[in-house]
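Next comes just one chain, in structure tokens: the form predicted on its own.
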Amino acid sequence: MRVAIAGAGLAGLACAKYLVDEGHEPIVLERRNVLGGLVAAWKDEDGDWYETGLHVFFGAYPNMIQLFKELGIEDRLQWKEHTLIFNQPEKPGTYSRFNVPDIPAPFNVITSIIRNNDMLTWTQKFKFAVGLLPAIIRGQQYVEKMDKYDLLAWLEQQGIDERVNSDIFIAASKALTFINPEDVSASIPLTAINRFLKERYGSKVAFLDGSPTERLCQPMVDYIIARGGQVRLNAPLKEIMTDEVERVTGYLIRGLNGAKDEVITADAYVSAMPVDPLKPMLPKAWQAKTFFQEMCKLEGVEVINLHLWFDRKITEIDHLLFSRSPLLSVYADMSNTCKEYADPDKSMLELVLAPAKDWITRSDEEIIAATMTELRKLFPQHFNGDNRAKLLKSKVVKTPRSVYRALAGTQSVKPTQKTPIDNFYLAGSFTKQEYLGSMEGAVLSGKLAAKAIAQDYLAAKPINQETAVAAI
């Protein structure tokens, strides 16, 4: 069967990953010259990287790293000290850990709770650990019920006092989903916290060991390659085609360079494109429907990532870092994390800005001041003086619409990868998966595509002759 799927990013790459596995032939269509879609990266012209986002794989992405074994390719996941590093702003210059030990889930990270007293007193402790204990006992069901509370009420009902929200899940919030608490539904932070505690090494990070675009996307289109499938770039979807009963007739790709349009026709067809340029390709006669109106209540968040080279080291930890400003979500030494990104002697930092709503109109200058403004709180010792650090080049890479912005009561209004089109399919970390947006929901979305697809393409094959007589 032939597929059709509009989007290059990890969820449409994912769907054709499984699909070929099957023994079907996708055809992956990218608007643009990049793969990767919300992890896309370039070379500037050193040949140094930058990319769409700070990129952090956890060990509680069973479907991500079991992606990685299927490729062969899991030696590129560089795994990081088990340990939560957050800046301490009233400390310029320090750090707070959590290091969870190596002993089974939920004790060890319960044991590196304890164990902290930089950021948390004894009473704070005991509030927090009764307060997510019914997320703990009652599970998931429980976790997604709490859609209905943005997290800051959810706290407050459990008791959790203000510094435990100020001193940890400010910072989990914007690292998760971009936005602050109070914004943000509960079942976001309460399914990352599930994860964390169930499996013993889900709070554990990896960094990949180069740019996302060639160490991870572009293995999966070799796999898909080599296996039947196409991708192709440069390959803009136009309009989805429909017919008189509404069912998908063709992609029309619109023709660049003064090429004419083009149709791609297929068996079935899918949409892995985010949330926000989906809607305004959706058919009228579509528009109608409850399933279609429900999702356009979903819109991206906007995402700022900067990528600052400085002409000595800024700092020695190779780790993901929660900064604890109230600009700046978190951040990461690439010349420490990343093999490709590797340098003994100078720093690339690069941080995320959120929320970035109030700054994603604003121009590169502006946001880069303010984030050395903050930088000079964070690393006191580099950036004030006589002898400071240089910033030597900059980048500053803006997503308008990135990842579905994970408000409350969002989660009930996400799409099934199933459509009420019986020959369309949503892939996408925005539809329905047990992950939040994020790289893992993403493949865990194609994934589910990909099995839909295949469960209906083989619910509707005619039975032969020799099939139906081996069944009788």
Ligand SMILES: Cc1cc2nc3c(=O)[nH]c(=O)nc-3n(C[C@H](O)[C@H](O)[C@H](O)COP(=O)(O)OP(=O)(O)OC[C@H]3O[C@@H](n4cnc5c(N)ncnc54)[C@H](O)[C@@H]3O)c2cc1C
The other form holds:
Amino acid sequence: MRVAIAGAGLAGLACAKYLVDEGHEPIVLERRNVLGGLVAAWKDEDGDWYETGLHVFFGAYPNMIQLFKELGIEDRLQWKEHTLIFNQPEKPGTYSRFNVPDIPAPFNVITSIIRNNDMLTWTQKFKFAVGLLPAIIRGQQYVEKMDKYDLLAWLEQQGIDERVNSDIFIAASKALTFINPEDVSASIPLTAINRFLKERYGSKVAFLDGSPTERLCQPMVDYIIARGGQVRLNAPLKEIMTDEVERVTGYLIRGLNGAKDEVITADAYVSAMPVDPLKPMLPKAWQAKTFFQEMCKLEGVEVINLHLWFDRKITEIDHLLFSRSPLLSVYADMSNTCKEYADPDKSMLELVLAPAKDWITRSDEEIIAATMTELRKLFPQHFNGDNRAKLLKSKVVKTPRSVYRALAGTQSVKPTQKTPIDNFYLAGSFTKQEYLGSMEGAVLSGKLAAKAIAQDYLAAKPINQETAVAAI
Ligand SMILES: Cc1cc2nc3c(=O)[nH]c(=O)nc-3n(C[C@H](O)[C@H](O)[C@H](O)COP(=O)(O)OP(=O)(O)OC[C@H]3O[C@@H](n4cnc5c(N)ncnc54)[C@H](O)[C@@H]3O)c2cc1C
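Following the display of the form predicted on its own, present the structure of the form predicted together with this ligand.
Everything in the complex follows now, all chains and molecules, and the chain you saw is the first one.
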């Protein structure tokens, strides 16, 4: 069966990968000249990589880890020490660690919390643990019900005090969704905590050994092409063409640089585009359907990814760091964490600026100046005094619409991969799957879309054969 897929992010590529595994023929059509969507990366004029986002993988990413194995590239995941590291704003230049011992879950995570005395007092730890009990005992069902609350409201209801919020949850919320606890659905951090409490290595972090475009997306493309699929760059979907019964009849692809538009036809069609460009493309007749109306309530959230190259080593830490800064979210010195970006003498800090609503339209210069002010607090030893670290160059990548804005109430409007249109499917980390707006969520959504297509194809097959027999 031929399947046309719009979008070569992780969801579109994963969908194509699992379709070729089932013997189908996917053709992936990507708008841009680069693979990966939100994991896309480019080389600058000096040959240094810069990326759409600082990306880490977690032990609790079963579908992603399985994909690495299936592609034969699992050695590209560089696993780090099992710990979570937070900056301490009240003690500039110092860190607080949650070291997770190698014992079964949930005792490993609980021990890491008990042993950390920098951030929480015993009373706060106790209240935090009691507050989490319903999620631990009643599991994912409870977690999903809590979507009606924003995180701040849920914390208040559980009697968890403001200090736990400011110490842990602001950092977690910004890292997971790029928004603050007063906006984020309570079910988002609860989902992450639940996974970390269930899996021995769930909260262990890995970095890819190079750029996601080359080291992850390209092997997916090679795999797809070797098995009869196609991946085309510079092929933007312009229109979803439909017939009078609302089924898709073709994907109209915009011709670039004076070329004519082209119609791609297939047996089934997938949108693996983000929700924002999909919305205005929905055919008129589909817009009246509740399924698509609910989906249209989702929208992407602003985020900014910064790269700062310095003339010296700023830190030796080979890990993800939670900045706990009002401006920044997580960051890492990629010259330590990533093999291909390694430099023994200089640092390349990659930092996520979130929430970025008030920054997305500002100039790169303003953004870098504000970040440098934050770095003076994070690394006072390098950015104060006479011998300050020198910024050699920088790159700012702004994404005005990234992963969906995970507000309270949004979990219930996430669409399934199967849609009310019988030859049209969705993939993307914004669709319904149990792993948030993440790389794992994107891969799982692509897998689920491929599964739905394969199942519908099998279910339709006997009918077609009967029709064929009747026709004979
Ligand atoms: C700054 C940042 C940091 C992040 N950090 C992490 C992290 O540490 N860990 C983690 O797990 N996740 C992280 N994420 C989230 C993760 O990157 C995304 O959830 C995931 O990559 C989304 O994949 P996707 O395929 O669903 O969507 P996308 O990557 O958005 O892919 C959609 C594709 O559709 C294409 N497209 C759009 N319009 C058209 C059209 N008209 N025709 C054809 N193609 C079109 C786009 O160009 C794009 O390639 C981060 C994201 C960002 C932005």
